[in-house]
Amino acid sequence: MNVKYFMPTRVVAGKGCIVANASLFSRLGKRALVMTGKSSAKKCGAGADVERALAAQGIACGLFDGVEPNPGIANCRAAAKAARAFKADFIVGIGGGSPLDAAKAVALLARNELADEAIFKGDYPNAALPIVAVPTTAGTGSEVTQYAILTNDAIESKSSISWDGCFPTLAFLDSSYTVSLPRGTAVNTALDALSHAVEGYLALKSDAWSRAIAYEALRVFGNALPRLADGYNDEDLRSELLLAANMAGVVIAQTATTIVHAMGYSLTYFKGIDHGRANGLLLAPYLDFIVEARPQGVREVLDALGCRDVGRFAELLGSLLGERESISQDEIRKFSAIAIKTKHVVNTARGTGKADIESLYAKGLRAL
């Protein structure tokens, strides 16, 4: 039996837990430069929280919020020299996926001179800095997984890091944090982690450690996702959600994702969908398609979630997605070539060919 299983980071959950747990900040220097995107970390009070946690230990606090959804190399460079200028002990990412993930790139390009090429290779030479994680949205699990997903022009797709080094040293999960989330992005940050969830559990890289936590998370959705379906207001499905994610991240940082992110990110790229409703849009298509290989392993996902079939599984998305995008077939020959040259392939439990990617992407979206 070969098993490997790695989760560095300490994790400190429940409301307040950052101004409660301030003194675990003074472990990691007497500098960190905060990272957030333009509004949401002042909106929903993770920013203050954290300002007011850092003071308390005496840290100096520098700001960087010009993450960009979706970032990409150059944004990363601009704030690794930020960090630079600012002479930051650590990096604190505060956010969704896209401040996080890029928190992680800027903590290696502040102590690593890399060529864009280089970004994506691992191996490097200097440790990155350590790396601070306050989650505001139920759905990335970036806050405990190794990788860092940024939009690379180069390929026209999304290039991931992944390095253990990128593991943030600490994380918070506050549910309060995303009490101002629009329904909209409770939705897609939901789908985001369900298919960690789904994808973890039926990958060729999952063992019976990581199918354990897969298990639990799609459990935890079966009961939160029709909630959802009929509003964002009560409480205890919020935290219920960012466990869930939390755990839907520890799974993925185990055994990667599969096929469905590496198509997800055209769309997302060309179309502007966002990436979490993009995997939402194909996962019954995939359950469907991968059954003939993993029947047991896609009938426990279907029991975890409370669905009798992948049918049923598809009607409780569709009332979360609702009206599906379209799709061209010129761009589902373009997308499904571009998929097929990624890692995800060879980590989907059954073969993938291009023609078996077009025909996900036709079953997924309206197809033209």
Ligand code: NAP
Contents of the next structure:
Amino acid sequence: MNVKYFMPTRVVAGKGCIVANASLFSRLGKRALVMTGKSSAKKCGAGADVERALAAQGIACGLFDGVEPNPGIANCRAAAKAARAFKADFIVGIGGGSPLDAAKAVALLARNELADEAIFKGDYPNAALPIVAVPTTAGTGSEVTQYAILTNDAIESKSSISWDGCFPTLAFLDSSYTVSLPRGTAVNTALDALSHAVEGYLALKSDAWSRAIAYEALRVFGNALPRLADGYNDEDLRSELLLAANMAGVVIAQTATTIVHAMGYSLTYFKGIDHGRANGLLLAPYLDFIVEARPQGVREVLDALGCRDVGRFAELLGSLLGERESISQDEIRKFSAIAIKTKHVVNTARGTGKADIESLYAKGLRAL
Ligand code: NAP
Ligand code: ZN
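For comparison with the form predicted on its own, provide the form predicted in complex with the named molecule.
The next block holds the full complex; its first chain is the one shown before.
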């Protein structure tokens, strides 16, 4: 039996859960730095709920509202400086994966002086500040992972901080915050969560726990994704997706991701394609590739999703993705040379060479 399950985050879910559970903040300290992107925390109401809950507990609240999409090291260093200046006892991240990951990096950097090359090493002298995560997209599952994924110009891609100290202490899931998501972001973030469940189910690091959780997330996605094509106004749909994204986050916290994510990072870094969409473009060709090595696993993924075969899965994704971006032969070669060097390759269930990765890019996008 090979099981290494670990999930130390307390998850509280439901409409109004932040204000109703405000006392949970008081265990974390007296001063909180709230980290958000430019506007979504205000727009969706989560910022006001956090402020109210902190005020009710007599906790002083500072704000850093400059987290950029796909945050990089400099952005996180600026926020860590603000956390130290404010003498924050803990960090509250509100937003999609970008503010949540930045909050984790800041919780680490506020307590540890690290040179750029030491940030992703994983061996840090001091504990991070406690982290509270409030997702406002139903996608990354970052609220229950130990990863903070930052843009890393030194390798022209993204790198992960992967450290148990980055698991949030608390996560609040309230699907009323996702009402304000633009349709494109709702779809792309759902595709990210789907990708976590699919990759997690088939990852070499998967085990009985992670597959059980992934299967349930896939079952929800199978039911929810066709409805997503009609819009995002259905409250049941939004709460199902938020919970499934959370479950998929629990999955990748155990299994990590595979070649799809490694390939997607270049599509984001060089072509500006949203993280979830980048994965979504590659997912059907990936399943088709993996089936030879894991026919039973792929069958189970398709069963959970209610798809009779990979072709039906590709159709479902196609209806959400619309027209695909093009990719040149030079880009395929360059991106594949980056992806083949990543640790994601050895977590992929079928032996993967550079030619395989090139072929996946060509099938996922419109190869020129
Ligand atoms: P995001 O970059 O956090 O947000 C995308 C856009 O959506 C931003 O413009 C944001 O606005 C807006 N937005 C967020 N919530 C909204 C809401 N409720 N209403 C209206 N607009 C809203 O996107 P994401 O896909 O959630 O996160 C992507 C990042 O997560 C990537 O960096 C990826 O690498 C990382 N990731 C991390 C993990 C992990 O385990 N740690 C897993 C997967 C992905 P504002 O800028 O105003 O907030
Ligand atoms: Zn992802």
